[in-house]
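Starting off, we have a lone chain in the form predicted alone, written out as structure tokens.
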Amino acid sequence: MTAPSKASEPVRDGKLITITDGLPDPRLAPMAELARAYARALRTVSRASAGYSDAAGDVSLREVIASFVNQARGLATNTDEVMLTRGSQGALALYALTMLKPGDIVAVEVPGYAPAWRAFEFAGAKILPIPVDQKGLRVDVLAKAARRLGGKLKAVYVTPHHQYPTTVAMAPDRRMQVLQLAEAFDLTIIEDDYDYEYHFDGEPLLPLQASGGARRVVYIASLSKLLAPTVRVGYLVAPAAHVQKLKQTRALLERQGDVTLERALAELFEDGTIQRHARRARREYQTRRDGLLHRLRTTPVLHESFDYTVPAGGLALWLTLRHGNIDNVAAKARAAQLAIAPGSSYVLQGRLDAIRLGFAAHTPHELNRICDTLARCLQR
């Protein structure tokens, strides 16, 4: 099985459009400001030292990230508990290689984010599929598995804020239940909070890490969703003892991250550039989402073909096909210069008649073209 990545790029060659799975639009990102900050950081780094940096990442950005997540996401962390990585996928792989052993079992959401599954399997672990419904992870199924497997079940990987790919938010009661299960069965919760900034309706739920789970939760997030997929900086928040182990693994794999980029990003946080961009992007993405929803409601064939729930946030919609075969729709769409990833990309086996339609990376004109093409394919 192959699966889309959160970092997959939209393709625009004048004809083909690839529907992203929920990427931001790099055309909106403050790349000129980042380039200037990078040049300043490069001069500073070159003058200051020619040696190696901390494997956990540059301390200036780690300090900024600690303050940022404490203020914006309700965490209570410090610099020693923050580790910078090459995007969220880098954090997942680093955690897996460091903290998992061959034969360990990790529970995962299904449908879910297959690149995370591959990271766990690469470390020799086995994955255990746990279904997702309209309240998020089926904690009752997880509890039965934990009792059956005993100490073999080591961790559970979740995307509780906007579940990937279905976009549902994990219900408050299930959040408490999964934290209680982690305590009862000595589990680590790997929380992938990949797009927390983009919440449009109401107040976002606090991360599990901020809900009494600091000791049990490894919190992973990425700046790629704030800026652009090419900005490969993610971060992991975990107990300091975990970070020390992760540093040892990273020192063997790549020694350190991009210190110059990390310092440039710290500057853009400190002067407010990233925060201002996030506010502007949030407004634009909500406008794009609302425009897409209008097309889905007012285009008869789209309205008749798909079921969906409007998520309170995130950068994608999850559309379930009422009738027919999504693989056939995808084939027709590809012939019409529109590339979509069918729902089977998000499951271990079988067909899932759904698509994850990312809207943030596409302009209103592109979204209209996507809807027009989908409508033609569904009418055939």
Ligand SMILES: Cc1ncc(COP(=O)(O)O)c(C=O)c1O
Second form
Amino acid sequence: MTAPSKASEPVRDGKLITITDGLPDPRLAPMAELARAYARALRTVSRASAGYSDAAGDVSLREVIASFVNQARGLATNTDEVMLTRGSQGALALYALTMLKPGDIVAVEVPGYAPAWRAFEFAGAKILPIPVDQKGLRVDVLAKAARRLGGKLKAVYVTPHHQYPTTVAMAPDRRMQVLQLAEAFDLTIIEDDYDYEYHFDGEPLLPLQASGGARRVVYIASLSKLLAPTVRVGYLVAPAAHVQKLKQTRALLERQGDVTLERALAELFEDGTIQRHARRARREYQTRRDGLLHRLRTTPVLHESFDYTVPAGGLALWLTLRHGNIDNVAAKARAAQLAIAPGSSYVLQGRLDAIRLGFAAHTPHELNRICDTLARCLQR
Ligand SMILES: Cc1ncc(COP(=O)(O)O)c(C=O)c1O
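Show the other one: the form predicted in complex with this ligand, since we just had the form predicted alone.
Now the complete complex, all chains and molecules, led by this one.
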């Protein structure tokens, strides 16, 4: 098995700057508050419980998450349908190991998120690439595949809010079509909603699970973008019968999650710390995005080199190179202490002359340095 390949890793390593694929800035996260809440939870949880608890996760955080997604994202769920996991990746792997069997086929967006593909393959499933255009997943191509493959096609994995990596929002008609297709061909939609809170322009589209897809959609989200990926807590919202099955797998693998951390996070949701942080972070990231857009417009070589559309939200821009080879740009950048993940990391094979430029983890000063270096590397 290949280890899950991640398009980007931590941000700073001496002089080297790594452009992330859209990580948040951990320097802004309320870690001191989390540390204090963790210390409190450590005392109460370890004194109050016999040690082992529900494999679906701490009930207070599941309750908080259920009401959070109901209020903020239009879901209509309850505690029995919420399962806590170790990040989205934990949710994807649990789903794959529990619900897929060797020979099953899972349709995936390409370009797309390779760590999810690896989880499906690890369970013995095959992945079927479906292209993405300006309206998101090509549901017409998926429909043809569903007709051709019959019952072997079990699921489709999508990132409809801000498609990974292109940042495109799945258009309303495509959303209706994919829900109808799932109903017609008995497919599960695995909806990875990894950065819902970061929406800057207009109202965000509701998740597929909130748009009539409650029965068909396994909704996966995470605190990695809201706080930091080091806080390994994600969640999955699915019918209660699915959660019961997933709990059995989890009990085998790791029995339960980090109940102390889960209890501490519940406290920070309940007293509003996380929501306040989300509001502050959203403002800061919008400022960083706008600063970056300004540089892209006003630096001639950057302006001439890239095509892009400004996404309404998310923590990254998708820049496609008009001319030339992104691997050469990446090699020059590396020599100048700038690490970029070229577009090829998001496809099954071949080269994709694009960069996913995550802006949130970098200060305006770092973003300027990134733009200066990129500009030098693109100079003929
Ligand atoms: C498409 C996508 N899904 C999920 C995640 C979050 O992963 P995790 O919650 O395991 O940290 C990321 C983070 O980079 C992502 O880009």
